[in-house]
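This document opens with one chain alone, in structure tokens, the form predicted alone.
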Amino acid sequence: MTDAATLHAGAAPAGRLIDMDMQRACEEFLKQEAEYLDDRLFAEWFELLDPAIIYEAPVRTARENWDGTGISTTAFYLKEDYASIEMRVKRLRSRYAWSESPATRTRRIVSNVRVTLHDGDPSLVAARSNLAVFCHRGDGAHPQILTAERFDAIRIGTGVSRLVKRTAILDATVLGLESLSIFI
């Protein structure tokens, strides 16, 4: 089991500030990125991935509060690297995406971003933010909502920006969710 600080290893400590044409680059990302999820415009989203991406959620579980955070190390809903995501990509947008036939309607609420300078590597930043997806599915009348903060590497370019890591710590120990079809 591991703790939110382990996940976050990249990032500078909490008073290191980083400049606001920094901060705002990299909230223009997260939205853009959940305009292109929503939009399912599953292609452009795949382009702001680095071909480094290492893409993960980890199983949570519900432990006493001796016993750590529940944030397993070993245990994955998602654990996917460039390859798997493009083959996801792909599957997406052909008739045998059987779990997302028809589609999950998704809404995703971005906030509390917080960017500081990544320790590791000068070329990134590393972000961190809550994640609320709403998902409709079918003709039902009440969204199935996931909660999450991301952990994530960014390269902030001038031109492109791109994903190079995120982890997902889901808040919920059981998802509810018939399948965990949709990238979080």
The other form holds:
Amino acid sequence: MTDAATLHAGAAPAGRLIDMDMQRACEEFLKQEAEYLDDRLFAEWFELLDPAIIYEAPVRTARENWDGTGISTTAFYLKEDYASIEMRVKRLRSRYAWSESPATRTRRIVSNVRVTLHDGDPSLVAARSNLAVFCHRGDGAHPQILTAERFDAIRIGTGVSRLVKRTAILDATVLGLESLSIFI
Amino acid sequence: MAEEAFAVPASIEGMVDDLRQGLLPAAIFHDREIYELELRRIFAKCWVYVGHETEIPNRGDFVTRNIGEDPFVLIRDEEGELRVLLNACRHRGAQICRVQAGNAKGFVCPFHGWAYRNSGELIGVPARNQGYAALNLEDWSLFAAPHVVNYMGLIFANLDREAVSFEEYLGDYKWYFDIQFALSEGGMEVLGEPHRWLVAANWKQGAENFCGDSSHTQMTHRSVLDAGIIETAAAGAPKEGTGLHIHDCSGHAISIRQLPGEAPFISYPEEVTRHLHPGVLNQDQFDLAKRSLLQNGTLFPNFSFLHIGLSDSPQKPQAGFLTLRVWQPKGPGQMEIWNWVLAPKEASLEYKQRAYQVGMSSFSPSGSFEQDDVAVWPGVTRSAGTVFAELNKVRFNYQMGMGDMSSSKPLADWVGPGVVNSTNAGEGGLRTFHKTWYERMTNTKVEICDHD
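Could I see the form predicted in complex with its partner chain next, after the form predicted alone?
Full assembly next; the chain just shown is listed first.
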């Protein structure tokens, strides 16, 4: 079981906030990323990833309040590295990737971005953000909505920033989408 | 079946003739009356999978599961016994357990406080002396599935007091079933909490698919060939000699891809295969596992397995894993898929993590294979629900490989049970599933000898 403390391990203690330029740079990075994904510019999105990326979305279960967060340490919807994400992006280019053909029309809302210095690595910042993705498929009138909190480690550089680690904690225990064919 | 036949719903009258021709009434994927009968005639009477012993290793460990749509708590009690308890207080019916997993010595109902041991016994009723003085606690234990079996770590329950034993239910299918779960002495281990997700398709869509639908692979899963993570040997065109479709095996079916003369062993690497031994399997079963690239099957009604090796990237070697799934009914037009990834218990932690990653990457809500299955299946449910289908009594075509459709004949000298076709250009396994379904729905025997 993952507790909140573990998830926050990359983040500096409260109070060690970074300067506003860094905050802004981080927010711009996350907005750019969302734009690439919503526009299905997967090659451009892939360029935002560090080759050492660890990209995870754990399964969660409803537990008693005294029994941890219910966030699994062993089960995942996504447990990716650079090569496996590259495969997923390549699959999406196939015209036979039926789950995304026709494509899900997504609208990502990224908010509540909280940026702190990264405890372990001074070259990184820790960004915590809320994510809502509205997913429209086919001729369905109503979107499926995925919500998650993301714990990211980002290397902010001059001109080029890269996502080094992401843990996306979905709020659902049973996914309402027929497939998780989008990145979160 | 000596008992009386059940009344046949109008939408499947004449279905035996359909089955004889390899046709299937579309209504079975949509009709509400059919669905309600399935819950009663199939899910309340068949052996239904509820979980794996490695999910609840300690006393008091529990998970919540369903039989049909009914909620149960699968728990290992203080004596170590596995119980499948109806998640409903005997007092006024509130749910005694409102989480998905945990550990508990017992349950206290949040409504009026009736308290139960984790074996289901009622041990406390608040204000008993004032208001329930004559209540005999022993009469008010939680309802429990009358039959629960732990078969090679798999826990099945049956709600029918008159049910045949699990071994009898499994019948000759045991020969293939055991291969999945007894390759190593320690058996298979579940590697994490299940994936659960909703798909707008009938539960039978997944169940029949795993009976042996080899010809869908090339079309539905063409994107993974394009992505380079599976070789055509495992996903390519149906071909004489490599694909085996085994059907009419005590009412169940399995599909096997083998490489004769080679030993791919489900793509398990040497560090895993050194732990694999015949053990309780005979040499023929073990040799078949060795020759196999993959094996997938369904134990009627809604428990399926896929034993396969894949990768999450063309740059990384394939890794073998076992995925188990339950096609959970949620109304005629919806199912919830439950998916678990397993590996042999003796494998290293590193290997298990790799097997999980590959299993998740291919068969799960984000699975590069499974995503495309569930993109296609809802269309069937939609078609089955059309007024056009109803007015025209539309029947789907399940004739592939049947009679004159194929020159291939069943193998006469095969080492295992069932009717065995040495080509996978056939839908015999799917026909087996629907024959068994019809038998269960009508409590009759369908005498159709399907030689593909």
